[in-house]
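First comes one chain, alone, set out as structure tokens in the form predicted on its own.
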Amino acid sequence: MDIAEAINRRKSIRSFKPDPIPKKVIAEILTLACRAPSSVNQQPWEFAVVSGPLLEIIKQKNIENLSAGIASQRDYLVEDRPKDSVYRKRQVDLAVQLFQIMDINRDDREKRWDWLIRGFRYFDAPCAIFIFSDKCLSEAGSVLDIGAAMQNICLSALQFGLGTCIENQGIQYSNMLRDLIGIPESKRIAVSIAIGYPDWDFPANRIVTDRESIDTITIWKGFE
């Protein structure tokens, strides 16, 4: 699989088979992740890879905290998209697409709740990767490099037949994650990635999102 094919094939997977992933496969993926570009070679990324019984405990704790109305403890703030912006429209369009293919009506609270907690269960993936960095680094300075490493994970996973879903829901309760995983307080948890073998029979996994044409988002200068 060449680079262009991997980029075009990557998509968010929202349901996974329970099959475990060999540790050596994850290790190879993380080794490739660490080849990401990094400002002044600072390499701010660190990883926690969780599977098995501990991941099941984390999934359950996520849902318990959400059900109890416990406020988010994310280390990175996730801001809402401006209401009338194109960014909000793209978010809403995706939600409509997902709810239609999953047959979730707007007023069906039970199905909407079931859909919401899937994200807090890492979409039932058998493994989750948590990326974090040292708090001595600025948020802006490290998050760009972490994003590059995150992209490498998602692309390199494809060569092993694996799918991924980048998640903010999975790090909503960072204090709980620190306690259960053993991530030091001196580290800032940036993102989680659900990873596993895709369940291609799951309707939402058939969705391919649109991308804006470069003609509408690119300024060209100095070209014929």
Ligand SMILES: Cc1cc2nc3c(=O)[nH]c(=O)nc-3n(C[C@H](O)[C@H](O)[C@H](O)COP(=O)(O)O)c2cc1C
Given for the second form:
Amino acid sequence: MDIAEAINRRKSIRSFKPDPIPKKVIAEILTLACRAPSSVNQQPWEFAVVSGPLLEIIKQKNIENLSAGIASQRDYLVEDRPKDSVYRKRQVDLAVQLFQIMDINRDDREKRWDWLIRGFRYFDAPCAIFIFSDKCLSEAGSVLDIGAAMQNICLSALQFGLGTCIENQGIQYSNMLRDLIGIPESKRIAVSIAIGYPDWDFPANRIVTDRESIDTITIWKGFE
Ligand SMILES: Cc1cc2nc3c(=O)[nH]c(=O)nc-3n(C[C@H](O)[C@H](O)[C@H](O)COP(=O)(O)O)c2cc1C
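Let's see the other form, the form predicted together with this ligand, since the form predicted on its own is already up.
Let's see the whole complex now, leading with the same chain.
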């Protein structure tokens, strides 16, 4: 698979087969992830790879916390997009696309809840990767580097037939994750990635999301 093919083929996968992933496959993916560039080669990323009974407990605790209305405990600030912005519009467009293909009516509270909690179950993936970094680095000082490693994980997963979904939802209860996984208090949890063998029969896995044309987002200088 060449680079363009991998980039074009990667997409968010929101339903997985239960088949476990061999540890050596994840180790190879993480080794590739660590080839990402980072500011002054600081390599701020650290990983927790969780599978098996502990992941099931985490899925259950996520849903319990969500059902109880417990406030987000995310270490990184995730802000809502301004109401009338193009960013909010893209968020809404994505939700419409997902709800349409999943046959979820806007007013169907039960189906919407079922959809919401899928994310808190890591879309039933057999494995979740958590990326964290040391709090001695600022959020801004590590987040770009972590993003590069995150993308490497998603791209290199493809060569093993694996799919991924990067998830903010999966780290909403970061204090709980810290306790159960044993991530030290001195670390800031940045993101989770659900990973597994895609269930291609699941409608949402057929979605290909839009991208803005580079014509509207690029300033060119010194070209014809
Ligand atoms: C930092 C980050 C957090 C994300 N969090 C979620 C999430 O919590 N739930 C979800 O379903 N998708 C999540 N996504 C996936 C995006 O919705 C997805 O990347 C975007 O819609 C583009 O679609 P694609 O990945 O299929 O190309 C996240 C992506 C990123 C980069």
